[in-house]
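Below, in structure tokens: the form predicted on its own, a single chain.
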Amino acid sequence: MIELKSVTKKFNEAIALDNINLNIETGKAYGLLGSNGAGKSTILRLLSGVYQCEKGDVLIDGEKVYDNPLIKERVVFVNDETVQFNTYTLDELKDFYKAFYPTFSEERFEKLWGILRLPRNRRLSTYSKGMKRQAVLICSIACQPKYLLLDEAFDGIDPTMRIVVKKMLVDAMLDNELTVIISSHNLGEIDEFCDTVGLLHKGKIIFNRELDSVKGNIHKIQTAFDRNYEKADFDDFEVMHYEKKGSVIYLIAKGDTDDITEKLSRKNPKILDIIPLSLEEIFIYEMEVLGYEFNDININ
């Protein structure tokens, strides 16, 4: 269990973590959601023990992280830079976290590295970005951590090579109960891997669900009528939404599908159909229910 209690980080007198409560179950894969300077790397500072807060407390297993050996034994953090591991070859690479990781697992690599086959007497200096990534992520999964955090963990990976990575992380969470924190932009990303996801905004957590429960709980429905309705005319139920283009209605509504549908037809609706959401058409209706604007958050 990760747990973030009223957690406040400053950066001088600018404030990168406001108050934030957050727990995260072992065993799942969560996505952290935010634009720049959100606070999406703090958290993972955090939790891997490089910070300290201010305020409140950083737990994971019950147990304050910050200067505290054997629970940073449990975390592995992968940053977005690699640069520092430049002049490593991926064996000096290896043998680097294994001195750090009582854990580690000569077999686990050899068969992590018997999939991708990076050079091993290479420079990473002259590795492509994404093969930097593959050479850390390996490395990583092979320290059999209990908790790996992940910034940015698939950028520069090819498409093909982030199906590959992705298995390997899952397969690493069926053997280990391994819990994944990711930190991304990219929503396509987070909703083909994550259970839960947050997302941050100006180092607040306006949105932590769980990706099924949310999927499953807002729906997008077209429909006309006869008659003329307004907004005003659906309170039987939730609506986020309301749009209407020519005798065509919009709703974006919250609930049961099939109470919804049940109470649509009441009405004899000329047509009625329901449209699947994307991730990122329900997080704009949520901010825009939340008094956000989506655009502002940036999320791509």
Second form
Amino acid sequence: MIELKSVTKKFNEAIALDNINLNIETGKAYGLLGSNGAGKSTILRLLSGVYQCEKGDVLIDGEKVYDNPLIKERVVFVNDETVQFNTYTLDELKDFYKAFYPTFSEERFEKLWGILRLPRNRRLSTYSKGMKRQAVLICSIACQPKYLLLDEAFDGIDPTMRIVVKKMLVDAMLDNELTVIISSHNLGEIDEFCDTVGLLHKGKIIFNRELDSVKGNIHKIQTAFDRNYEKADFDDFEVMHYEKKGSVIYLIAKGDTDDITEKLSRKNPKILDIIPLSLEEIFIYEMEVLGYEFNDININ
Amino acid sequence: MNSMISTLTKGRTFNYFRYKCKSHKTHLITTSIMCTLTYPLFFIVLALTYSMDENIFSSFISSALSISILAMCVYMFMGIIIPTTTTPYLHQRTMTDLGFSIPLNSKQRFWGDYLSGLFIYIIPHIISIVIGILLYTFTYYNDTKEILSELSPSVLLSYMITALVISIMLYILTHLISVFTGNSGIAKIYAIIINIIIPIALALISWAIFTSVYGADYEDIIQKVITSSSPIGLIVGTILNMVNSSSEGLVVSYLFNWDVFLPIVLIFGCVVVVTYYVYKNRKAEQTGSPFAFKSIYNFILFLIMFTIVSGFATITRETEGDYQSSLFMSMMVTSFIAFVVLDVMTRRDFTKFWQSIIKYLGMVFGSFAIISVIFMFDGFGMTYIVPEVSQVSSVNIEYSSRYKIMSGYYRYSSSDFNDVKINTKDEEVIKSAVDIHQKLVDEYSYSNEEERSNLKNSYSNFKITYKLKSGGVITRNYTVYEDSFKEQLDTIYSSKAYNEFKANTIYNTITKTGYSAVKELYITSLIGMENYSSRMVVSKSNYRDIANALKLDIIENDENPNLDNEKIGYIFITNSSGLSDYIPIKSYYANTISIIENLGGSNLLNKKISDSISGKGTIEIYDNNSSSSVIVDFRDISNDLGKIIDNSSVYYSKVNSNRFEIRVGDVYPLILIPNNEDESDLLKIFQEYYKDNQYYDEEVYEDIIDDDYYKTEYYY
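In place of the form predicted on its own, output the structure of the form predicted together with its partner chain.
Next comes the full complex, this chain leading.
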């Protein structure tokens, strides 16, 4: 169980995380969403014991993480860099993790390596970006941690290998009750992999919910009426985005589908289509509500 | 230490230590190669060539020495490279997550890093010392040609250990800078700057403070301060000590003094503790910025500015005339260039440059203010501090006396001093030291510049170190004219401490081995040492017996060293470099006389000079500016001095000479040093001397002393 209790993290005077509270249950795949500088990587660094928060508590399994090797042994953090391992060969990288993680499984490593077949005695500097990621990921999974923190971890891996790596992660989750926290701007990936997501903006948590619940609560609506309706005419439910093209009105609305359908039906629409939103679209509309400008983006 | 060891042996830290050693094996290989090229290579070459022809030997040795010195320089430089590269997560953002997220706490990570770096750096050095000293010891004991006799293995080992300590100090200091900085380039540059600036800054600050304190022993203080505070300082201190003690041959390294070694251990122990606490409080997000702690950057910058300002200010103070304004301008330009270079290099930015200018002016004028206060108040009033006798637990007095330690006679040459060193709790001696000190403060302080400059130009050093009952230490080092403090010095000369010092000096001189060992020792009568019939050579096997007997006699009899009228003969010694001295044998030296009698030399004792006076003599008159050439006159004398030296020649002598030597027969010359400018007095002494005494004897000598016209002594 991961708990962030009233956590504030500052960099000099800039507030990176502002009094946030977050709980992530064991065995979940959690996706961290947010704009650049929202505080996603900061959360991962707090959870891996790299950063120390100024206020609040960062707890894993009920204990503070910072400077606590017993807890840090249960956490592996894979960040968005790969250059730190450039001088290592795959075997040296394995030895590195093995030296610090008592739960490291040589057997699992060999099994994972058997799938990816990466060169073992070449320096990682000669690997492609995607290969480096795969190397770090198999070492991380072989550590058999309880918590795996991935910051843009799939960046650079080709689509085929992504599927393989995700499969490895899912296996690890099933075998070891692994909790995976992924921070990524590739929302499709989080959409596919995570069961819970949290949206961060300017150091605050906007929401922290099951992905299905998030998706089920925001809808894209295409509708047309024989009358001329403006945005204010739809104030009986929460409209996040309003756009009119000709006689067709495009709405992004929050709330229960049945409730919204019933309210719109009262206005006798000529057309009424409710279309499910992708996570990416949800993210964009949520951010728009929060004042993140997308003036030059055509949503259709 | 215990905590460190227990931390190290705990699995997690040891794993990390082992991993770090393994991952930095390139450094280990480099240090190993460099260390092999230092002592082992040099001493292998020495062992193989010392018995060869001299030309071949020196050519091989000089080549090996060049390689060894170069390798040692590279090795020392590794002391900057290793601490700044073995903790990349402190200096590269890309490494931060990896470094801080591994399952270690900061204590385990710190000691793992610290000790692995030290291990990589130091272990090859220690191994090379062991190999080097074994090789040298083997060569030394097989050296039948005695070309290595000047350097014993123990002395050599002391210098090897000094080099090891220097490298450890370098590592410790660089590691401190490494944890303060957030960028490896800045870490290396500031490690070099700090290593250089610390000894210079401390030397200049000490100089500024202690030159303001008249009499403060700043050279000694500065040497100790810089030696204890930085690796470069220890190198300088060691070299200075080697140079200063070169007359005694190569002595054990300066490091092997408790007052040097202990401060090093304490200061660098504190540096390690500070490094640990800085590391512990350092945040991961500080990696990447030039300095993890901005205040440290400002402190280093201020230290550099203060060093420049205090250096120029102290030079300006000692400089007279129109140079002061140009020195001020030079100081401003130098400090500004240094500031801009460091500030731009560190911030890599010209924005807010005006803020930097304000900071620069603040630092320079702040430094000026501190220096001005030091100068204005004579080093914070330390000039005038003289302790009360009741406050002092012991006093150490060191001075260059113009009285011979062994014979007690006055020496005439301004370059011929004898180092006296006594340490005592004797209240009388403490009182004398305090009186001398008080007199110096009263009469020769800064307010009396003329007197001070007179003293500066001549006479002997007089160093007093008080150990106070409170635990404090006060050290002052004045230049004094010894006879101005005759009363106080007589108390010191009459003290048991001086007597012991004298007895030990004589004992050590006679029993010394090696470079300055006594080469020849003989017993001589009072009548001239050139006369071989009046002396008896003593074999080396008896030196120690004579030394022991003399020591016992001097200490037991608690004699006044200047009391000369009981002497009945001399013990005369020379060493291999031709230096000689003689020790009067007093009538009450029962132990010494007994040994001389056993050796068959009793006939030489109690012989009067007057017994052997015969024939004509010479007068030599020496010029003021020359200590050894006859300038005015050189002629035979007859019984009647008036016939030989007329008034005009003596007058001329009086103006230009600083001493006369009168030789009569084979008696050694009696030195007469005029200190009264009255011509008639000068003539009177000569005339009386030769009219009434056709030979020298003790009474005349005493008369001349009592007349206080001349200082006299036998000259050999």
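Numbering follows the first chain given and starts at 1. This one's a predicted model, so the numbers in the text were calculated from it and none came from an experiment.
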Of E210, N86, Y66, K244, the position at the hinge that separates the two rigid parts moving between the two forms: E210
